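Next up is one chain by itself, shown in structure tokens, the form predicted on its own.
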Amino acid sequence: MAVGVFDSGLGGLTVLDALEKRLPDVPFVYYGDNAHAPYGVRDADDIFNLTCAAVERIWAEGCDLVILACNTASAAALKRMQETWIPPNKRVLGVFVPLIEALTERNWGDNSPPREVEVKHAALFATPATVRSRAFQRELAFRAIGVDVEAQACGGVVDAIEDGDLILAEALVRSHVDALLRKMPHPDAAVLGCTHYPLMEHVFRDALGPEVSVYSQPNLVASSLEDYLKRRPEMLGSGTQRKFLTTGDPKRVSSRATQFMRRSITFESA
């Protein structure tokens, strides 16, 4: 009954945290590919050969169902993987949907016609290849309409915090907010499109200030699985035992997660 966790690096770790808590009877495999991190920089075709082949390689660990707790690759790859990849007995899902649900407060399922929602100028923080992607724009355009949206990309961050420099993260953070407020300067809600930016969400909230609603996808993305398990709970694969698998060094990818997420977290070689 295992289900797969896909990111490029330690950031799907904060999905997985709130995956667990939420569904703690079902056993997840996540796999970081830390070798080729981050995806943030590559071109789309790069970004969808390697999250293929990492898809494949959690499938033979027995999980029917993968989510792409990547941004980038939920960005840059997913829709070309579900048109042209994905196998009828599979299903890959990916993270920006739960967010934009949230965003606009339609429930999961909901077709009707885009329409007008409370949030009109809307920040969203992510990595090069998502913010190039406009994927974010596209699928906000589905549910709502006159939202503008300001995407800044967030050069640099997601190395700080594989490296473990929280310091540089930090200063990196507040002059991406900086520099987004400078085009945007009252936005009414602040999207943080890359699931390793939750680890620097604190600063995020501090740098936009209190009046500044913050979009983080963590907990959005458990309440939406465990909705989609219960309609779907044939997707529950095979496997049964727990795994953090990553092509970098395990000791040093176990060392930075043990770090990052305060608890003890072994990876092995994928």
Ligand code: DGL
Given for the second form:
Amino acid sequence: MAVGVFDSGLGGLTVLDALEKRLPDVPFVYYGDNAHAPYGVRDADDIFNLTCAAVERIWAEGCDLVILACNTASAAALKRMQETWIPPNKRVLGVFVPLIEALTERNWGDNSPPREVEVKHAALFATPATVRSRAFQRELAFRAIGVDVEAQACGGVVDAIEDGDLILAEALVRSHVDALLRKMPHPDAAVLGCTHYPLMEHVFRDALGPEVSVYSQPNLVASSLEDYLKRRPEMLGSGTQRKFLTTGDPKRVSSRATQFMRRSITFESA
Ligand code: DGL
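Form predicted on its own done; form predicted together with this ligand now:
And the full complex, kicking off with our chain again.
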């Protein structure tokens, strides 16, 4: 009954953590493509090919359902995967839709026409590839009207986090928030559109100030998956083993993961 969780690196552990808390009986197979991170500076074809290779490897662990925790893969590759590549007995779901449903006060599967919502000025913090894809604006436009979106590509933050340099990551987050606030001085909502950013959530909140509602994905994705599995229990695969796979150096990745999540995590080679 295993479910797969994919990320380009370690950031998806923030999503995995929320999933394991919400669904303690489900064995999750986590796959971090650390050898190829960051994805945020790659082109769409590259992200598509790497994500497909990772998802195939996760399917081999008996997971018919894979969550793309990675926003960059969700934004740049998922639509193409769903339209051209995923066989009918498998599912791959992304992380943008649960976030946008929360922002637009919708329940899952509410396909009514776009309407006005409370949020009027939304700031999106994401990787360069996610910002370039405009997937966030596209999904938002299906559900809401009159929301002004200002996107900030947060170059360097993912590399700093993957390298364990949290001081640099904090400095970069503060400068990206400054840059965003120069373009949009009074956002009422801010979306942390990258799996790595919850590790810096306190810095985003501090730099944005108390007036801004911060939307962070892990809990939103967990409640959305819980809901999905209630409706589609047959998508729990045949796997029984919880696992952490990486394309990087398992020793180095395990030690970083343990540092970030403050619990012991042991990766094996993918
Ligand atoms: N984990 C990816 C995301 O959520 C970003 C990291 C990367 O650039 O690889 O967008």
